[in-house]
Amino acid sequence: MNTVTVSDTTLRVEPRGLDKIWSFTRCLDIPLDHVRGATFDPGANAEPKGIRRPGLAVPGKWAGTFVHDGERSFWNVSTPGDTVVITLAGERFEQLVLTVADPRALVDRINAAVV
């Protein structure tokens, strides 16, 4: 699970608890002008993730950096039905794939902030 906050200028993603260890990430701060948008995607876990480097990949849990077709993504998904995909530009990750408590509300908040 993740805590995601949206300020006037920044999107902050903080993995919670052991997810910090499994994802090798304490916090990601992304300038809002590098965020292209967000979608609620409960089927994202079925997509190919690519090569894990570094992170955790066990059935039902993906955390860390994955590289697929030359694109780098950050995953921290443990409840696939509550998955949000955030598309980025000009960052080390092309997308963030995250489990959050209220995915539809987060998607609305992010998309309203980047318009």
Contents of the next structure:
Amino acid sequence: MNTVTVSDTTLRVEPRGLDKIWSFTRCLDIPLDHVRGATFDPGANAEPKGIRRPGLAVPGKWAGTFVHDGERSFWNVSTPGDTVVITLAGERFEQLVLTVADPRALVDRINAAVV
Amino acid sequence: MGRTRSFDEAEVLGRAAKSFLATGFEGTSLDDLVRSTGLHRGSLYQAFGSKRGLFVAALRARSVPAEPGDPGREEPGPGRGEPAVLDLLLVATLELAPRDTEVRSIVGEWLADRPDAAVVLGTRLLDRAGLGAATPAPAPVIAT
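Form predicted on its own done; form predicted together with the partner chain now:
Now the full complex is given, and it begins with the chain already shown.
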């Protein structure tokens, strides 16, 4: 689970609790002008993740950095059905795949902030 | 954006538009779009950024392929437009325009070009529901 906050200039992603450890990440701050958009996408959980470096992959839970087809993604997903995909430009990660508490509202908030 | 695109954007937007018309914006999942466009999820995200980005591109292109027997082939006439394109505008107006300034302005520009826009959209909405003037209303059943 992740806490995602949108300020005037920044998207902040904080893995909650032990997910900080599994994902080797305490906090990601992304300037909003590097955010391309967000999508409520439960089906993303079933996609191939690629090579884990570093992170955790156990059935139903993926946390950390994964590289697939030369693209680096940050994953912290556990609950299928509450997944949001955020695409980025000019960042270390091409996309963030996150489980969040209120996916539809978050997607609307991010897309409204980056248009 | 990395790799070069190896797909026909117009074709992909047309197929995506058909999915959005069939199940609405919220009702169309990325899995549906992966199936209808034939592209991988990663390629869709790379090209359009989000499901919303794909919808906005399809709305800007305003081209929905018609199939034989489709109402999309209907001749435009007074109070009519190309039905599939009007349907896409209706989905945009109903689902996204209230909360999305870019979609609102795209629909707004289309409206500004046509003084009869409200009639055209309203007529299409009723036609689509089988309630238009072109469709004879079912005879009222009167109990005797």
